[in-house]
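One chain follows as C-alpha cells, the form predicted alone.
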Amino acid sequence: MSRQEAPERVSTVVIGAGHAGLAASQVLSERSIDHVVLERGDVANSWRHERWDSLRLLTPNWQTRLPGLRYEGPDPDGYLSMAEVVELIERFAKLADAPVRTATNVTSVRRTDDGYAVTTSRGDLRCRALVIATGACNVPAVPGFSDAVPASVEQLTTFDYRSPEQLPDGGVLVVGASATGVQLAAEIRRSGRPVTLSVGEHVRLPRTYRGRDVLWWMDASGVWSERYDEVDDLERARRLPSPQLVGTPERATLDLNALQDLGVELVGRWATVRDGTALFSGGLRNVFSLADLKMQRLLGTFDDWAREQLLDAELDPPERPEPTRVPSSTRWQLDLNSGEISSVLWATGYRPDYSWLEVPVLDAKGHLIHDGGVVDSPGVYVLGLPVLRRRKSTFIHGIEDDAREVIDHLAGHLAGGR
C-alpha cells in the first residue's frame, strides 16, 4: 500500500486567471509572497469561451490598463474586441510571470487549523490565504418560469449565444435591457429577424457627452473612484445592471430610442408564463422616466464638475438626450404557441458559483459576505465583484487599486498583524 502524497504547501492560492486574478498575482509577486494561480481552463477563460462573437469592451482603449501594462496602439478611442482582450490578458500573464496552472479545476475549499485545504483536479494544496477571483458572472440567472416556456420555443442564455446565425428563423424575444440585452437586440434585429425586447430596470447613458466619451466623464469627475464605504445604498449599487452602452467605431449611442428606430418592439418586464402565454408587467412609462431622471442627474453632476474645473470653454455645449419615447401601445401578453416567437434569449444577468466553497461565508442568496474584498473568514479575500472597493471595481482599469489594497490586507494577515 503506497503512502498518500502530502499536499503541496504555499502561502497563497489565487483562484481564477482572468484580469483580477492576474492583478492579484502581480501584486503578490511584488511583495515576494509565494503563491499559485489556479485556472479551470485557459488564461482569460471566460473571455475566450463565454462571450458572443461581436462583443467589444464598453471602455475606450485609452482606459484599458493593468498593473505595468496599458494600451499603446493606434486607436485610443476605439474599443477592444474579445480576441484583443484575450491577447491583452495573455500578455499581462507573461509580463507578470504569473505562476498559473491551467486546466486545474478547484472542487473544494475548506478550513484547516492553520489556513485552508484546496482540493483540485490536479492534486491538493494547503495555504494560509486565499484570493477568490472567479468573478460574478459564473452562471446565467434565468427565472424559474422559464420551465413553462413551450418546448417549441428554443431558449438560449448569453453564455450559449454567439451570433444571429445560430438562431432558428422567426421572431426573437430578448429578455433584459442592460448593455448585453440592448446590444444583442440590435444585432439580431439587423440580421433581419423580428425582435421583441422585454425591459425592466435599466441604466441609460449616452455614448458621448459634450464631445467626450461618457466614461471619460465617469473617470475624470471622480464618479468611478467613489469608494464602497461612501456609497449611500451599497447593496443596491452592487445589483445595478450594466449601463446601456456599446463600443463601435462611430461611438454610437444605443438606447431604447435607437432600438425603436431599428424596429425593435418594446414590452414590459416579463412577469410569468401562463398556459403558454408570456405575461408582461405594465408601467413602461414609469420605468423609462426613472432611467431618464437618473441619467439627467448624472449629466448634471458632470456639468457641475466641468464648471468647477473651468473646462466649459474646452467642451461642447451641453446637449441632453431626448427622453425615452414611450410606444403608443404596448402588449401585455404574447402567445408563445402562436409561432410568432421561435426563440427566447435570456439576457437577465448572472450569479456567482461558489458550490466548491465549503467555508460558511455566503449569505442567503449565495453571495460572499465581505467588507471591501475582505471576506468574513480570516485569510480569505475576493476581487473582481461589482463595487468591491470602488464603482469601477469590475472594469479592467479598476482592478489595480483594488488589488493593491486587498493584497495589503492579505500581507498583514500573513505577517500576523491582522
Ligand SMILES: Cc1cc2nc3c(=O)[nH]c(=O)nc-3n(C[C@H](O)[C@H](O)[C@H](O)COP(=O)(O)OP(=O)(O)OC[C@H]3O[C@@H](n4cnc5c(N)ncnc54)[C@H](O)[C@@H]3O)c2cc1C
The other form holds:
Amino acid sequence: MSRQEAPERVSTVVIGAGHAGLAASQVLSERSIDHVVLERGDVANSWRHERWDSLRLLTPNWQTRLPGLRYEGPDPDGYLSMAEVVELIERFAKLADAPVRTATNVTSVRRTDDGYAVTTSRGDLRCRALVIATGACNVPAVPGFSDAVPASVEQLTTFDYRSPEQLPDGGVLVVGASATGVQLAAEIRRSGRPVTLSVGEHVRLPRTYRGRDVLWWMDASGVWSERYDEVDDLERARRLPSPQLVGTPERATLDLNALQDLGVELVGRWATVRDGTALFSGGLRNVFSLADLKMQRLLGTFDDWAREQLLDAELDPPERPEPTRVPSSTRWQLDLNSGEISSVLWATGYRPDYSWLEVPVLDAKGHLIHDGGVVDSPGVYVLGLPVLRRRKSTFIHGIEDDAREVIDHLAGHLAGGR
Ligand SMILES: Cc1cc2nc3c(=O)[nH]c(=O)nc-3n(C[C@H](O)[C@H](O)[C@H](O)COP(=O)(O)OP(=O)(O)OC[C@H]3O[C@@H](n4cnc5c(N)ncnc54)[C@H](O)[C@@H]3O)c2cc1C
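Please supply the corresponding structure for the form predicted together with the ligand (the preceding block corresponds to the form predicted alone).
Let us now look at the entire complex, which starts with that chain.
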C-alpha cells in the first residue's frame, strides 16, 4: 500500500502573483505571517499573456505606486508599456521577497475542520487563511447571442487579439466602448480597415482637464479614494465600465468624437442576432447625453475642489469638452452575411473565474460574497475586485491601502480574535 504524503501546512495561502497577490505577500511578510503565493503561470502572468501588443497603462507613471515601490524613472507623465509593467511587477516581487511558486495552478479549495485544503498541480496544502488575488479579469464576458453570428465572420475576444495584422481583411465590428473597445477601434481603424463600434453605456473622460491629467484630478480631489461603504450605489459602481482613456505621449483624448474623426462608424448597443443580422438598440443620443452629463458633473466636482483648495490660479481655465456628436444617421441593423463585416472583436468586459473554489461563497451570478474583501467564510479574503474597499481598488495604485486593511483583518483571524 502506498503511503500518501501529508499535505504541507502553511498559515496563509495567497493565490495569484499579480500586483494584488504580491502586495498581500508584502504586508503578510511585514507582519511575519508565514505564507506562500501560488501562481499558475509566471509573476505578472496576465500582463504577459492576456493583453494586446500596443497596450500602455492608462494610469500615468507617477501614479504607479505599490507598497515600498514608487516610479522613479525619467518620464513621470508617460504611460508604461506592457514590457515595462511586467518589469515593474517582477521588481516588486523581488523587493517584497515574495515566496512565489510559479507554474502552480490551484485546482480546488475546500473547507476543512480548521481551515482550507488547497489542491494544486504541484501538491496539496492546508492553511488557516486564504487570500484570493486571482484577478477580476480572468475570462472575457461575451454575450450568449455570439453563438448566432454566422460562421463566415471570425470572432475574437480581447484575450485573443494582439494586433490588427491578425484580423482577416475587411470590416471589423468592435463591441463595447470602454477603454479597451475605444483603444482597439482606433488602432484597427488606423490600420486601414473599416470599423464599426457598438456603443452601450460608457464612461467618458478627457485625457487632460485644465492642464492636468484627468487621473491627477481623480487622485488629488479624493474621488478615487471614496470608500465602498460611502458609495451611493455600490452594486452599480462595481459594474461601471472602465473610462474611455488611452495612454499616449501626446496625452490625446480618445472619446467617441475622436473616433468619429478617425472614420469609425458608431452604432447602438448590440441587442441580438436574428437570421444572421445584428440588431442594435436605438437611442444613441440618450446614451451619449448620459455619458456627457456624468462627465460634466465630475468635472464640476473637480472645479469645486480646486476652488476650495485655492488652486484656480495655478490651473488652466475650466474649458469643457464638446458634447458627443450624434451621427446624422445610425444603422439599427447589419447583415453579417453580406461580407461587409469579416470579424467581430468582443470588448465586452471580463469576469473572474472561480471554477476551482469549492467553498459556498458565490452568489447566484457567480460573484464572490464579501464585505470589503472579507469573504463570507472565516479566514477567506479577496483583493483586486472593483470598488473592493475604494473606487481605486482594481488599479495598481489602489492596492496598498486595501491590502493593509484586509491583511489586518486576516491577522486578527489568525490570532483568534475574529
Ligand atoms: C486591459 C486592461 C488594462 C488595464 N490597465 C490598467 C492601468 O492602466 N492601470 C492600472 O492601475 N490598472 C489597469 N488595469 C487593471 C489592473 O491593474 C489589472 O487588471 C491587473 O492585472 C490586476 O491585478 P491583480 O493582481 O488583481 O490580477 P492579475 O494581474 O490578473 O493577477 C492574478 C494572477 O492570478 C493567477 N491565477 C488566476 N487563477 C489562478 C489559479 N487558479 N491558480 C493559480 N494562479 C491563478 C493569474 O495567472 C494571474 O497571474 C487594467 C486591466 C486590464 C484588463
